[in-house]
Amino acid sequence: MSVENKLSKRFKTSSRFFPLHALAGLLYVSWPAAVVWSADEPWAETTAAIGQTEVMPAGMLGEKELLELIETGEQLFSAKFTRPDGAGRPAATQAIIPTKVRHRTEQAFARLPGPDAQACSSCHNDPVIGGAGDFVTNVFVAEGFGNANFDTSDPQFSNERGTNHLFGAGLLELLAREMSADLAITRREALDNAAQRQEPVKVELLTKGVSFGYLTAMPDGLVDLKLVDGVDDDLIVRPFSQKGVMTSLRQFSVNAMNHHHGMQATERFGARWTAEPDFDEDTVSDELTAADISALVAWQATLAPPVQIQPDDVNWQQAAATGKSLFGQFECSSCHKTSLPLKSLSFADPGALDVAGTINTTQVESPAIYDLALLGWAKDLPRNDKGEILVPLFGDLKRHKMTDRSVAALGNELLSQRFVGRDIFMTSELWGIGSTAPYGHRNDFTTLDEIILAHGGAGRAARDAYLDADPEARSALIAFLKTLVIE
């Protein structure tokens, strides 16, 4: 680790060379080399090996162990990575599949193709670390499956995206896992019924009150997916990114570390997959171990969800109460569902749904289990009469077409991402929206009024109801949305 990170307030320790560690016997997070102060010449920087140990956390973590792991994850999220850490990728692109560049560059930062930041918290910081970002933190993403190597902001080559906040992210991933499991069961039961009855069986893909369309199972084992809606054909709900294309926090972290910082995770860019110990050719091997990624995931997964506040101002209180009622009347809640039920708060890392390039449960002896119920904020979550946790996300984890012929402001991308239509986006969770202006997938709407009026397609009915309402009612709805904040 570089001297800058080593001596930062968050990384202080009594150990002379500071081997960053969190859990004795469970986790030893390390980089292959560290830049440290020379004992004889404290103004000089020297390189010292700090070990190659990598032990991922495993099994059910106790409260003390979990909190220590979370602290390590926050340190990694806050760290300003430097060249001695491995920051930069002179011979690699930002593509999610390890890809060599066509034109090598040694520059530390490149605003468009990246690396474009020194720390995760450089962009995720509004209103606090882990939060969203202003327009200035926008990033540029391409399809990235073959060769993402561009240096222009022309929309024909890249899509510009805003920074989403990460609060409540662990709850979103747990919801997505349960929903994916429900959809898989529905498909399996339909296939079994079709085989027994020797006739096609059509079923609705319904989970947690959200319909993902229909599938028809055939007696020969084939499945007709033409009526599937808002989810990939594999029926895996992917809760992250504006397009709903990231399965897990682990996948998101591995992708982002390479794209934004040029820090490569060994589980995707290491010798096992690329046959090169230093794929990006920056002279630093094994830049992020599997244990490093585990710590990052633990911190993100345990971030408290946003809350609904009670304003001190009496007029705001009254307006927000009216706006909460109008939220349902305007049919905003048809997509922005106020809550979804969750059966379990046990977060397993790695999970079961990630594919090659991200470690999953089949590649470890035992995944780590983080019991979110150990965290103080979990005690404040409401439950239904079945004992299920009601996650107040104001979303549905489903993709929707957001444009039509007359309202198309949200259809300004020219490239599809992971085969998702250009004007199709995941429903944005509204929890925290009072803290995360500006709005839209490109951060180019400055007010809530503007982004509501930009809703076409699946959001058109709610948008029109809002537009037809009197100014006082519209103001009341805004007053309610502004009570959904990140503390």
The other form holds:
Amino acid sequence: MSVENKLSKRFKTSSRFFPLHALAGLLYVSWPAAVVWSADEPWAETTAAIGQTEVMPAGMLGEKELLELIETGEQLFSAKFTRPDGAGRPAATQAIIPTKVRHRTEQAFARLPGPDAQACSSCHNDPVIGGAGDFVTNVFVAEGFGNANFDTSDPQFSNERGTNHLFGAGLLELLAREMSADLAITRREALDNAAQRQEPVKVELLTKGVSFGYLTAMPDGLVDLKLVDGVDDDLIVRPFSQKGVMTSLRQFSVNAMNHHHGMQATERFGARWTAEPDFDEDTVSDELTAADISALVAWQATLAPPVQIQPDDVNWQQAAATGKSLFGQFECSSCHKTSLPLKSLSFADPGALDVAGTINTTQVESPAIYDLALLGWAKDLPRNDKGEILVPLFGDLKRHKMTDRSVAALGNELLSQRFVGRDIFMTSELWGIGSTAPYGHRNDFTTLDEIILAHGGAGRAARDAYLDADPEARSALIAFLKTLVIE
Amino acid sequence: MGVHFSLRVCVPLLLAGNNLVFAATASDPLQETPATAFPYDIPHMQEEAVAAGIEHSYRGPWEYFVGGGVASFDCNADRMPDLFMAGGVEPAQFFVNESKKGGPLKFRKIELPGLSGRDKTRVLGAYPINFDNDAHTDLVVLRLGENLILKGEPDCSFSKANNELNFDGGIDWSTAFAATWEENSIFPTMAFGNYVDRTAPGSPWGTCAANILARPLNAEGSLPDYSEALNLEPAHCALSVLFTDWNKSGQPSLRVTNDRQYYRGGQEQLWRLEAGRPPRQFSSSQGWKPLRIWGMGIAEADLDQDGLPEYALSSMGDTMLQTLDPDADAERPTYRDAAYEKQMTAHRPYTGTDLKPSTGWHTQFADLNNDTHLDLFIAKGNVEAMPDFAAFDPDNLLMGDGQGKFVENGAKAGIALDTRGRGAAVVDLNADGMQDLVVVNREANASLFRNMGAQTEWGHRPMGNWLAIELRNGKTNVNAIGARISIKTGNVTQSRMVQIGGGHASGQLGFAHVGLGVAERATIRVQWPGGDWSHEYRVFANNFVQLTKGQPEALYWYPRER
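If the one shown is the form predicted on its own, what is the structure of the form predicted in complex with the partner chain?
Shown next: the complete complex, the earlier chain at its head.
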């Protein structure tokens, strides 16, 4: 179904009424009396899916409830939000903490600081909705506190980033939650041991075969984190964004809705935190409810993971098989781990790891729980002898320094992001890479060969192994990577 | 000098001695704030003193109408706040915190073997301090009679150290305490505020005892020598003292709030302290504007983040909020009152039918809902049975509205009890990141409120994010008394001063708490005692962190869970 058809369908089923300001569009100017839209007007310039999920889902969701939630989430993801919906944020910056602008702008859109898109799917669309985006969809990431209205792509004001795909995102979040829980247990056990033995206890932070360095627990409950590596000091594995600084799809959705569309979620921008129901002062209050965000999360969390295809071309088959072997030999898999084991497919939304500003489990009576096993794609996931699902992400959910003195192409940012240094990035999951050119955090690289050669720092040894290999081997590795696609 | 009520719409109610009392009319704009006007979370403060093992009252005749303090500090190295409570004619009691993270409050009473039965009684208040720079927190105990300096030892044991320190505890009626580390000193300078001199002719009217300034004589050794304490005179019946860097000079002055009930010709005071020189009181020619109130408690906070602190002064009737006047400068401490414009006069009970002026005691700024806006707690309660003042006088919880004003939410929070509060502490007692409240009540059991978070239809939910920050200054002044902590989230900067003093006979030592709202991380800078600024520490929300001078990394602390 096309986006347009879906929108038409939603308009017919919506029961909401929306005011329309006749001059809504490109400029924030004084508005005449509002048009009141009716749900039975297919031409309504509002998004019917907003508010369609009337109550935040809770408890174990059955298949029917889940599919309805997913359907609404897809509509929200593909909706072109309008001024009557609340699109635009004339008085708010893109910051993740509600922040007023110092200088209001007249335009509804602004290519650099945002809002920079009318729909999520405006960027996440390659090869299909939920996918990645070409260079033209790059976004400009800045904190949005000072210099929020920057008008240059000079990297001293923002980090330019490509659009990631979202397929398999639910599995990534589940993996990160389990890893975070493992690390918390390791820390707790170290603290208990230190208290019992009355001496410092140093432990490795190891989860799912990924080492995040070491911590030292003191008998008095203090923890020395100097040797922690690739994860934040709170030991929460944050699986989303190029830097690995977003905890959950829920948090990312709330952030992105404000940043890219000026659609503000009540759970962060509402009166509970800002004392204003209309923080961005666009005359629309409480633009996205917690239930709306739940629907968005459900759609993203249930997106099928990318797959490895068996090409029709026999030569490609052979080359890919060779390349798969080389992937290990070159030690690409030291970071791009072929799979990580996952214990449970039960996805709780909200999750436990978010903090105030994004609803978490402590903020609701009962979170919604949906079993990803209900979805057809889940049946195809391999399992290990423990019954754990082997999530074929080709990643480790860990951050690494990606530059060194002689290979520094990925060190083209100037600003750290959320305490993460400028040349440190989370291992990019390679699943779907065959469908998501261009490559690199800024979409700078047109070929896989280029991005492999750009690996410095922690990726330098694998890169050098690739560089030292003969052209046929290099070709074979790429043949393998090209089989990792979004279907 | 006239009476300093700032009610804009009021009618004279009665004249009683020199206490001119006003009561607000029904059209008082301060009372018109609609019930739904406060959009932020209101904490549900659940009283659970008895269940928690706290059975303690502050009792006694006239000399114990004031005082009734509580000291909150860790005495057994588990970083959980333990409580020492003044008992008046009853023995002071010590309660060790056995609460678990996020759980019900639980305390175990312990005996104080280092104290004689005599020393345990006639106690009015207490302040924790580490005067000897060792691993154990010490305690200054204010008494009707000899004040005590108790040296902290392992596992919540103490020994009386007056003799070792050459400290003369005096015979006065001591009601206030503050301490600071003066320039280059390895030991603290201590100020004791004294109340009425009962032995003077004509007592109690116009017979205020001298306050005491005890400076260490030695610059080395393991213990300070306080053998030559100074009398701070004139004195005007102090009920709270606080060393404060009012002008950002790096050199704290001593703010004294005094009770006009007994002084003659007195006023509020600010003493300039310069190392090696006698203290000098700021005079009117130096910009100090005489202010006469029933000063009971001092709370300091930099509400407008200009680096210059404001002071909430509890009194009878209006609470005052002293802020520097535009006429002030670094040498002229000219203050004006801003309580009315900030809607925090809290001049009469906010609930019930008693419209008489209320009586404020302990004051403390804290962020009880972690929304980044400071709130003000005021313990309230009639002196004893003063007919001109409210008999039902519930404690206040004035919550910051983010616009520079305050909204009373004491009743909604659940702290509007019919008690006569005195000393108090707003402190996280169960390591859940939400600040709890203990109030010592006169002639009634203490109140112990657990902050449950925001109440919902299905239970409670946590409020905003938070940080708890412990400073380590090094070998001297180990708790970094005098440090300023600057916490930045987005475009918001908050600050906390690490101090010993103020409140009403009640001191605290432990984590500095700050609410972060929806921020998931913060950057912290510390201006250490002596003035050096730290680099930026980058920390994640909802954690306890320890920052040590000279150390590049924050250490995280985790409370025991079993």
